[in-house]
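In structure tokens, the next block holds one chain alone, the form predicted alone.
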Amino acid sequence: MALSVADRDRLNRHLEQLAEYRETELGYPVAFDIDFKPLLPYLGYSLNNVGDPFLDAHYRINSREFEREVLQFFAELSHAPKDGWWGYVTNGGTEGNLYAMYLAREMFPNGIVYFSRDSHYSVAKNLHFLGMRNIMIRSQPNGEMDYDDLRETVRIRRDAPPIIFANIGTTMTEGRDDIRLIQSILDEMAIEKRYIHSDAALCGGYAAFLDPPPAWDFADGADSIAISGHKFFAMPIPCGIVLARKRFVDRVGQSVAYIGTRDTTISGSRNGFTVMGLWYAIRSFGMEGMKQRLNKAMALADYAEERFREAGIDAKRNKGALTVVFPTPVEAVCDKWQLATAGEISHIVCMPHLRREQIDALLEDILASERDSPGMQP
């Protein structure tokens, strides 16, 4: 059976329309400057990594040893304890947050979990779907979390074990929390049951590259981490990263008969041909090709703050971020240029791929529709 000529014209004006898309794409943290078409002829398969990728399963179609490579990539990158962690890739990084904070659960089942007012929308979810108690911490102007008010409210509860959930790198301003002050706190009230989980979705990529680097991994006192493979790694399809020390994960584990491993994640079947394009970006670039991606991408974002803020505009920006952000546009533009928006401020995200022109047309962008608005000032 063949597609009608009908539905071929529509993919192809799908494809045309998406082209036309990624040139105005500013405001979401996203890559397209890997081409993965060499790993085409995998799709051909159905490439499945259920359960443990660490152990053999009766299901061979899969990217197990590819899958572990990744892993291994990562837990270096994050100075994972030697035999002493444990990962998978996930669907997103929802799933490894999703996942942290089940291992979380399990250790600590008393616990509170505490998180900041600028986390990621679907850590509330999460921790609903978990049945886990919680409480709101506040944030600074940048989006890091309020330490002191941490501080008063872990005080208040020391009874219950602090589940922190550490933001590297916030949705709408990149702020990370620092995870070495976060241990100094809970140290100096002398709290030795704790668990803290770095949520470094898009940070995470690159975190290791910045100089000096946050206080983010499992050297700075982190027991889990999530990491977004579909944004600086530029995967086209959703997936993520998760470690975690193995401590955590041997308690959750079971042997299933029927895939003949052990099930150590949430989702079962897992997406094998999103580690192929994990593995191949990984090998291509190796870490130096990925510092020079990095520095690309500061130095776009070094130039749109600068420009932004030469036309008179607000433009503010974390210390080593990639996100820049600035006072909302009108609609039109925010709709145009996809910006990601909360309520009087936009960002856009200067990731890899972006070029200085894309900059300057957003930029003219919003300064013609100031000059159209009466009483706005450019």
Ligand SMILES: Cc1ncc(COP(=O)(O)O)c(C=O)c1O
Contents of the next structure:
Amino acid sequence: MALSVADRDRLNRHLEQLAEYRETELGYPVAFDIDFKPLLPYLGYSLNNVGDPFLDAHYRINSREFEREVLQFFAELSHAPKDGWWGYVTNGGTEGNLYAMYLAREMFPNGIVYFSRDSHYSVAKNLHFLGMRNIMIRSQPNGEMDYDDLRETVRIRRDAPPIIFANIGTTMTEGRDDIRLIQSILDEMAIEKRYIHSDAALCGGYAAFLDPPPAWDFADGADSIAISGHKFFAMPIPCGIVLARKRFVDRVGQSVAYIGTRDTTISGSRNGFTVMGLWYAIRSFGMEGMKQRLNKAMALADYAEERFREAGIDAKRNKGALTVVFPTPVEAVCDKWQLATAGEISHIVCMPHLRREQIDALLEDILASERDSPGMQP
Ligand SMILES: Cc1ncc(COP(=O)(O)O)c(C=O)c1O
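Since the structure above is the form predicted alone, I would like to see how the form predicted in complex with the named molecule looks, so please show that one next.
All chains and molecules follow, beginning with the one already shown.
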């Protein structure tokens, strides 16, 4: 069987369209600078890492060995306690966050989850799935949690263990909640039963390379961390990494005869190809190469912020962030450049593959639209 000529043409046209869209994609935190084509032969295999990556399974067509190395890399990056962590490669940040909240619920069934207003939209949905009590905390203008509101809200419910859902890079402004500060707030109140999760969907890919690094990892007091693999690590298929302190995970898994391993993950069948991609990115670049990618992206974010400001646009950026926030331009500009928008603000995320010309062209479009309709709101 073969595709018809019409279908082949359609596929080709779609590819051309994607290449065009890739040039004008500035709004989302995905990177396109790593060439994964050397892994194409792996598509000839149905790689499935079903079950626990640290145990063998009956199904041999897998990449578990590579998965363990990927996890080890992220465990080192996030200062996970030696021999005291566990993790797996997920389908993305959302699954990692869901898994972390599941662990927290099993540990503290009467706990209350505190998460800020700037958290990703999937957080409330995950908590609804899990039926967990939760309270939304106010945010500061830069997207970071309002710690006074957290303190006051937890203080009046001290009988219920707090489960803090911290953002290490909010979706719109890349605001980072300070896990060390959160720990000290809970210490002040002598709260011992607690759980802190670090949603590091974007920043987990590079937080460790920042100088100084934000307070985001296990050494700072996180009990679990979720990272997206298709963001800074450029994997062209959505995926992610979740890591947690082992003592929380030991409470969940159970042995399943059918797969011949322990079922400690959310999904049953798990993508073994994305594992190969993450491994390939890590091995090709190493820590040094990843740092260089970050420096390149950071230099572009400096450039974008400066150019926007010089042009009279009120651009803002958190310290050490790749996200540049500015007032939402007219719809045609947002649409063309695929800008992520939340009401009055839009942003671009300066990922390592982006070039100055793309920033200049976006800026030119914004300025042209303002010249065409001076004073017009979008
Ligand atoms: C802060 C934050 N958390 C979670 C997610 C969800 O990650 P994923 O798209 O990998 O499921 C995102 C995605 O943008 C995010 O920005």
